[in-house]
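In structure tokens, one chain follows: the form predicted alone.
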Amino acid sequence: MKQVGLFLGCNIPFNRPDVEYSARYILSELETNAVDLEGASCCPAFGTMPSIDIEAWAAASAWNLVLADEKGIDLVTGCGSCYGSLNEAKHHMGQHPELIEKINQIYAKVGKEYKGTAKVSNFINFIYEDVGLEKIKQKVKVNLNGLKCAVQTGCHNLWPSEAYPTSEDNTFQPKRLREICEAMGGSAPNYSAITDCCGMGALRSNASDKSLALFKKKLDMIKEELDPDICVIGCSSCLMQFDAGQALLIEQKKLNYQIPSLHIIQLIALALGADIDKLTAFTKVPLDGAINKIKGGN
């Protein structure tokens, strides 16, 4: 059985354990053993540690790659920030071998060494490249029945693409997430704001009103252009904005409609027959309409 290191990061286990349940479910259904990395650390995301100390950031980030190297496995993550930071650290160290020497001096104190052999994928690229769309089609137990999906790949899943091991043919016209939705029986049209930021991250932490205003602008465009049944998200941070952030806008009476949102991991789990209550346990915006559409309703 194929093995892959499941790198959950911080957001998924702390805020969305239903995404973790879904990730473990689909890996099992795809005959892949999810290996947990004992002693894994934060990625840590840009905007935090690397803004202060590049060497400390590289040492903290590469620690997770060392754990994967020791097991001879690659990593897969559902968080765009984790995907970005881990790959950017690996890329930066490849450009600066003197940095590898410095962090290996730190690791030597605990008998570790960075070799840089482990690959880091997000779930979008893992499904698209390592699994393949044909296998997903074969594994579908619950067809999406034409469910109209507005996709949000996420900034850190796309850029800086030169630091990533795999990427879209054109990161300004991402298609992989759309094609995965279509492979399960959904429709995923393009829309003008498909690569626009959702406003999550440092902006949400430091200027919540501006963050939510930016998100609302994108959501309004999605509603106007597509009027989708659901938003399908490629990043756990984006999911928090599309789901919990949207619920907050509704509560503040700044939004007079709602579009339910799921991580692509959750949507695949649904299509592969996972327990709907478990895979949507922490969803804020009700999914009744989308589920009804999948079941053959209007």
Second form
Amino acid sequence: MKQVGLFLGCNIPFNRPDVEYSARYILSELETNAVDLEGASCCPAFGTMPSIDIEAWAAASAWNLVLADEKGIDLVTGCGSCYGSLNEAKHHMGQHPELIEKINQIYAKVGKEYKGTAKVSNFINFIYEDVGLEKIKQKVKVNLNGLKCAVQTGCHNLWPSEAYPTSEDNTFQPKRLREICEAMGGSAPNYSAITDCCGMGALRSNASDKSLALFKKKLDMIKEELDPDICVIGCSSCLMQFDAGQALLIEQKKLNYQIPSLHIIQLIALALGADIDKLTAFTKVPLDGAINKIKGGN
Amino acid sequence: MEESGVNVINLNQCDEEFIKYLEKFGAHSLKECIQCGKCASTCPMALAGLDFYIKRIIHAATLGLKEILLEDSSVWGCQSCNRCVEVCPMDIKPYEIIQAVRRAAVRDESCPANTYEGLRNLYKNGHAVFPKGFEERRKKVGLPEKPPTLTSHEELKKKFQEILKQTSLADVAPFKLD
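Could you present the same protein in the form predicted in complex with its partner chain, rather than the form predicted alone shown above?
Full assembly next; the chain just shown is listed first.
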């Protein structure tokens, strides 16, 4: 049986465990053993150790990379920030052997060693490359029935491409998430703001109104150009903006429509027959319209 | 802002030592910037309407305007999205200049309070984001109350903290690393 280390991060296990439930469900359905990375930490988030210095960043990221090295497994994560922070730290170490030397001096004190053998993937690339779209097609139990999806890959899942183990042919015209939705029977057209930032992250923490206004601008373009049944998201931070952030805009009477939003992990879980109440347990924008469409409604 | 709408930069404020300081913290190619503005065309900070966005931050950095850079908190609104790195024609890695300014600000205690909150959470709990009530949320979807991370492994957490104590966090944290 294939195996992969499930890197949870922070937001998925603590804020959106419905995404964790979905991740465990789909890995099991795809005959992949989800290995728990016992004792994993935060990736670390960009506003923490990466903002102190490169060595502090590498030391914290290496904690997780070493846990994977020790188990001889690769990692997969549903969080864009984790994908970015872990891969960027790995990239910095790969380019600077003297940095690895420093990190290993530190790790020797706790009896560990950084080798840098583990690959860090996100769920988009994992499904696209390691599982394959054909296998997804075979495993679908609930066809999406033409569900119109507006996809949001998420910036950390795309850039900086030089730090990543794999990349879209053109990172400014991402296609992988669209193709995954299509493989499950959905439609996922291109739209002009497809790579625009959702505003979640440091911007949301430090300039909340501006962040939500940036998000609304993107959502308005999605509504006008596609008028989709659902937004399908590749990153847990983007998901929180598209779902909870959207609910907040509605509450503030700044938005007069709503588009349900799921992580791609949740949408795959839905198509593969997972418990719908569990896989959407913390979804704020109601999914009724999308579910109705999948069941054969309009 | 002057009445004419033009910002006048007092070049006497330029601090060459500060430029070297930023270079030390990762702004290696700072002087190569030609101020073409390509980074600003893709920067979420600029598109969201922050006045002091990537191109202007780099301009201030190339002039060594230490006070302006440390007093303004815009760098902490950077999404770390790396669009700027992807499009920069001079390959100066603009994001790394933002990070260098942050690293200088941390050492000057000029960062927002939520930065310290994230660092404190990371050190104490192993997670920068550590919201209350997660146990109930996890139970609702049939998962164990605690994830299999450092939350469930006290002994490993002590080792993780030992690692963090060996980094510059020990010099900049406004809390005790015990």
